[in-house]
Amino acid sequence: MKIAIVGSGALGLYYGALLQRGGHEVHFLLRSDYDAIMSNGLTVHSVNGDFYVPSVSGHKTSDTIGVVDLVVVGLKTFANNYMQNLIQPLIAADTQILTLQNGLGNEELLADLFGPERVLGGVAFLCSNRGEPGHVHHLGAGRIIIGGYQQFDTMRLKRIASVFSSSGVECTTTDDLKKTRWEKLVWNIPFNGLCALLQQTVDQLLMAPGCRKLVRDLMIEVITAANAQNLNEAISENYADRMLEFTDGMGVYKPSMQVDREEGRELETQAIFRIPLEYGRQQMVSMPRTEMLVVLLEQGKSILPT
């Protein structure tokens, strides 16, 4: 299969390397890790077992890579205005598109570019960051949970899962794509909301009590506004204990909302938190933890330490 990866970051790179060594045509779209890569090579560290891409195809645009069989989309999710001009050459008659950016929006953005047909959404549960340029560190997890964005056919979402499962990631398929994306959500809003605002990884986070029982009261708080939002199956209290224990065992780990904030780039406030607040208005679900986080995130961005 051709594939072509679009946001080359901690997940695109790691994804978009396994699914190269697992025989597919993998090509990526790059920016600042171009030139390393293109030189050097992709060099992969792996709580699974490091291994080492010696050939990458790596593009500075999508119009050299042409038309591709999957789109994998990775970009951080404030780059979404993008998408248009990045995805629009890489788009045949039969061309799939697999958003795996974070949050909320993503699919319906795609379905007006592009036509809700070709839409798949997926969860990405990794632990990644970027190294030095040409380097990615897996560190742990990895499952991805995809499902069809409106009526997609059985069989062609289970021949994509099978693309990643037969690459060495496992995949799963979902009738139920919203209930997975809040479901990450769960996750994702107060850990890197968080960790990004305190500066502390997750087991730094989890080790005060007061912080913990935080962390737990917003789950809690996610968990009822996914609720009110007409999922087929409504998400259980006990989900949010599951994902502490996860987190528990990830040791020391940095989100990506915290790198992003250390190293001075915009956040994904946007996906992550403001429109999920306005999914929850409409339900008439109030989120004051939700909304005080980022509140908090958006007026700290200017006041970062140097």
Given for the second form:
Number of protein chains: 2
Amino acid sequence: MKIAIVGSGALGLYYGALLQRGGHEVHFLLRSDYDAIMSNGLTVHSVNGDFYVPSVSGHKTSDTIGVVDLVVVGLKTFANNYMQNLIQPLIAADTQILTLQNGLGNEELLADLFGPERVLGGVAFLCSNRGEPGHVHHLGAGRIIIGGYQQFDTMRLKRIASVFSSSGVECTTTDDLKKTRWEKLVWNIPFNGLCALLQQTVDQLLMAPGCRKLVRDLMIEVITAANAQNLNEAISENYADRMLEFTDGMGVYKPSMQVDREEGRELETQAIFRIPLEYGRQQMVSMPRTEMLVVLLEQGKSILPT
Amino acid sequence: MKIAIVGSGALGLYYGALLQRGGHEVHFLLRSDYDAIMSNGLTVHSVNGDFYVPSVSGHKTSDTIGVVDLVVVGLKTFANNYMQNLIQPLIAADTQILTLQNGLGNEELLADLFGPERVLGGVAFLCSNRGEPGHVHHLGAGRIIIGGYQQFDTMRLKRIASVFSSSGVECTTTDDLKKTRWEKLVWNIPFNGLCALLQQTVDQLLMAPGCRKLVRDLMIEVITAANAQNLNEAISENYADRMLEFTDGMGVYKPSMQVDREEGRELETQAIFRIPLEYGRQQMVSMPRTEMLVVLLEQGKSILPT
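Output the form predicted in complex with a further copy of the same chain next; the form predicted alone has already been displayed.
Shown next: the complete complex, the earlier chain at its head.
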């Protein structure tokens, strides 16, 4: 299968490398890593065993990639206004688009731009960070759950899942992508937000009882808002406790938003906070802690440690 | 009147200097400023006009002060465990104790230690910071409201108020000290907390609409908790808007807790946050933002900018 990776950060590089190793024709749209990867290839330092991809098809624009079977979108959501230009040259009649981006609103945007019938979404439970140019660090997990944005042919969905699973990525399908998205937010809202705000890793938050309780209180707010969104099946409060235990197992981990803030980049506050808050508000669900957290993140913009 | 100032920070030095200028016999219990003040006196840089107190009665222990008519307590509340030793030598049968400290719990502690009948509390609406040793900066306001911890003879209360007002401090009395304390918290909780957390001045918080709304939401939480405490008269929601306007007039101001954090000192989280939260909890008032704020302040202890 011919696959384009749009947004080659830690997530795009990691899954792209696995897909290429799995035998697919993978093209990477690159920016900062272009020179390093074209000269020296791509190295994945993985808890499952390091590997090296010597020959990478890297591109500076989508035009040189041409049309593909599958576009995997890993862009930071604050760059979504570039989506149209980056993806348009890749689209033929049968091209499918899978966004693995954070938060809410990405499928909607892709559907508006390229038609809803070709849009899939997925959430990745992946701990990874970029290293030196041309290096990506896979620190743990990596499972993906994918689903159609709208009603989606089951066989087609399973075929795309098998592209990942045959490449060594655990990939399951869901018929309730909305629920899966919100479940991911149950993790992302507290951990991305608090780690970025306090510049502390997940284990530092969880070891302090007061802060662990705050994490759980935030999770319950997100679950309450999620369950007001007309999901096929409600998310239970136990899910919060399972996520706390799952995160205990991560050890010293910096979520992507913590890294973004540390490096002075923009934060994905719109997709991870503002759109979920708006969906909550529309259903009259009060999310005071979530709202306070994003206000503090936005307000703290000017006081980055330098 | 013979007066001892216990806790000669920005507040203690400022009011002590005014009382001495007003003709009272004032003794200051000093620590870090002792050498500077004994050599060079005390300089007040005030928006109402600078003045200089050349000869200050400074002490390193309360024993050399002896018994006094009035003890004015300006200690940081995290030093309250020193109160007994610091104040005991100053107490005679008729000595009165006025605490101008922040938050809740101070009158209770003084009453336990020295008897409730001699305890008064006051809140100071004062913008002041310490400068170099021996210098204090009065940046604005300065009004005091005082009241008895318990039922208190009105004439006696008015006499103490007149000690201040005849020395140039606007001082009024209240028969509902509890309400006055909570009204001060309506300011202290959002501004001390957020300014310390974000290391931003009050004007920086107020100029951002999202953060201004968060300040107001915190104020409403405090007002709701206050009104569950059996006050003589409820605090209206308008009080929040009046405090916002009052603070707009302060310009670039660092609340004391912001300065404490900046200088790596302990924070007054117990008196300003934890005790009010506990009083709220006892009346089943939920204060999610207030609780989140103190958790973030406590959690952030380890990540002070250095």
